[in-house]
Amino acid sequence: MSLLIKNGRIVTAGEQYTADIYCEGEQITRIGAKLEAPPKATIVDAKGKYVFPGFIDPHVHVYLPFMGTFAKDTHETASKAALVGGTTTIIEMICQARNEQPLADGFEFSLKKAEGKSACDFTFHQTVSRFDKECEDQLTEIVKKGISSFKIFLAYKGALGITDEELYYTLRLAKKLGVITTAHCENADLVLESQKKLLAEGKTGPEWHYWSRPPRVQAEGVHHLMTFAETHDAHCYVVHTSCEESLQEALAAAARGVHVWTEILVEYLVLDKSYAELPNFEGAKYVMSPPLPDKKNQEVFWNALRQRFVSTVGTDHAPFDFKGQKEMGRGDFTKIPNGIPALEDRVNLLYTHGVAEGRIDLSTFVDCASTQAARLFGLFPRKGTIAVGSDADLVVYDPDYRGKISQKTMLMNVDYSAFEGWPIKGRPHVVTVRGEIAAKDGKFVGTVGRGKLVKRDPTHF
């Protein structure tokens, strides 16, 4: 299998220049002008078009269950919505619930829903639901196996969140091990307890959702995190960052000498919460946690990005139909499955409303939806740039397309999108994995089954 990209504009997270790539053996062999492949070799002309590396979404979830039903992905559909747009790595957050089966199992289970499924490479975050010597044993074993990642939850109480006893052992380990942890930080018993109070009070509809875990509530979390993670010396990544309070404390935290980094969500770039406060409960369509947040923060964030204050930029995708299943929170808000289904759109989104405005430049989406996700989480530079013996994971954009999103034309399994209707100026004309063309010009024409497992060194001792 060859594989030639000529005439385009290469851009990676420190520079930019007009060459040739040559892939052969899954790998890229040559960068360079002018050059020749066996007659064999596939082709593309990337003339008029940027070449970036494969994206990176740091941040999905395809096996959820929510309350007794499940999100619509399967690894299948994920995959090839996220290589149509662009994403030919995913990391896949495991989330076992504290008194599920051990957490060994539960890594195992998710890596046979992957494989032989998945048409994109993927790896996993190990949730720690609970911590105690048997947990201890397990995720270093996890670890050994190619897993260089935890992740916590400081919200969720009795579900999957952990105590502070808990948090402080996991951290310790993690350091030990060299593995970074990312957490999603809010303080559960505010939520909780919130939630209780508005509900008794009558509010009931997706509108109230924000208001039971507001920005604060989110910055505690962040700062209680960043505590213990300076006790420790422990490497920590705060995934889906919302507002301004909340970067500020990460932002505090890095400056006294804490190792954090920072992840935004393309919904809360371009969504706000006004979006869960349309009529007839269509708000369900856009309730997530931490909630879509005030439009204000739109500027602090790209403002961010713009200065790489905030590493990676993911989605939390997390696909449940309105109908039969966001349904389920009518006449209560905690009861409406959580999430947006963003997979396929990340790219173009991030694109469309950062480049084409003017918000970020080329080489800094490159860095935000790609390179960083690929050093932080130990992929570097098998994934997330272009360099002789990188993996042959590119994508070809079209900058001059232009176009609309539907959920007529999407491949994600969910029945609504929450950007319908939406322009989108640029695309990818064609993306490959490790060397084979697997999307072109919105179609999946790649091999389910062909992604992989891609094992991970730790790297943050």
Given for the second form:
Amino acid sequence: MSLLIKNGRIVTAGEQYTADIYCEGEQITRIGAKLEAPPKATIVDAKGKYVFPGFIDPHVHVYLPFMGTFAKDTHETASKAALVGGTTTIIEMICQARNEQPLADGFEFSLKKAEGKSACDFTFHQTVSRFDKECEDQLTEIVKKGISSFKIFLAYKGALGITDEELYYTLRLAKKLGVITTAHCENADLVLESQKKLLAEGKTGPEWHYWSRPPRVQAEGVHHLMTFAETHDAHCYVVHTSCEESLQEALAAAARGVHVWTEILVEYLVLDKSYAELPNFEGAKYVMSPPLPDKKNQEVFWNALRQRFVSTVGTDHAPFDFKGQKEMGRGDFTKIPNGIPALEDRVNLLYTHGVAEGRIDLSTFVDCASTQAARLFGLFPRKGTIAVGSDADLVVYDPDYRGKISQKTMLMNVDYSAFEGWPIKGRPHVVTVRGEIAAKDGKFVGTVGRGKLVKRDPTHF
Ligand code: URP
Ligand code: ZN
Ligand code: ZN
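The form predicted in complex with N-(aminocarbonyl)-beta-alanine is what I want next, because the block you gave corresponds to the form predicted alone; please supply it.
What follows is the whole complex; the chain from before opens it.
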């Protein structure tokens, strides 16, 4: 397999220059001017286009049994959608409920689900939904198999959430193993009691979801996590930070020496809580946790991204159909499956609203949508950059493309788009995974099942 990408404007988190990229087999083997290729090589003309490293989504749900139903995508549909949208590696949350199977079985189950089905590369954050000696031993083995990040939930009491005692021992183990712990931070009891109160007052529509978990509920969760992290000097990553209050808690902890990084979601950059207030239950399409924030947070987040106070932009992709799934919560917002599909749209939305609108520059775009996830989660420099020896995961991006997002043309397996009719400026022209062209101008042309588990060593000692 030989691939030559000619005359593109190469953009990494640190550099921008015009050159050719030659890939032999699965890796980049040469970068330079006027490179020659053997006659059998595939040649891509990238003149007038950017060449980015393959994008990495650090927060994706594919197999997700949740709130009495299952997220809609399979690894085939999710990976095709990811690739068409420029994402070449996904990090999926293994989400096994607290009292289900042993953690080791959950890991093997998730691996089997993805292997042979995924067209893009993948890895997992291993959820710790309970903690005891057996879990400790199994987690230690899972880390040896190449999974160097945990996921914990301070929310979803009784289902995925852990107790403070379990939090204490999980972070102690994470520190010992050099594993970074990703965390959903919301105070579970505050959510539960607020939900009960709102429902008792007859406040049952999707617009009340926000009020059951307002910013302080999340900020308290972040504060809580930071206190425990500090105790063990454990490294933590706050997933889906959705409000200024939470960001401030994380930044205050970082300033006193806690090792903490934050993720925001593309949804929080472009949507706000008014979407969950849409009439006729339409707002249910926009119910996720933490809830879409007040619009004033958007400027804070763009500024924080630009200043690199926020490390990554993910999606928390969690697709539930409007019909039959979101509808389960008609008359009771606490039963609306939480989640918004966005895996296919993340890169284009971030480019359109970030780069094209002048809010962030190209290198920041690459850094927060690819490089930082690679660095934090042990994928770098194999993924997340363009360098000799790195995997040939490349996105030749056409900044002049103009189009619209629509459920009718998307590959995510769900019956609505949260961004229906939204214009986009720019999209991937060619996307490669380890040297093979996997997507072209909005079409999947890759190989289902070619995606590999990317093994990761612990780096957070
Ligand atoms: O609403 C969300 N975020 N759904 C997926 C589960 C989670 O909390 O990440
Ligand atoms: Zn979450
Ligand atoms: Zn999630």
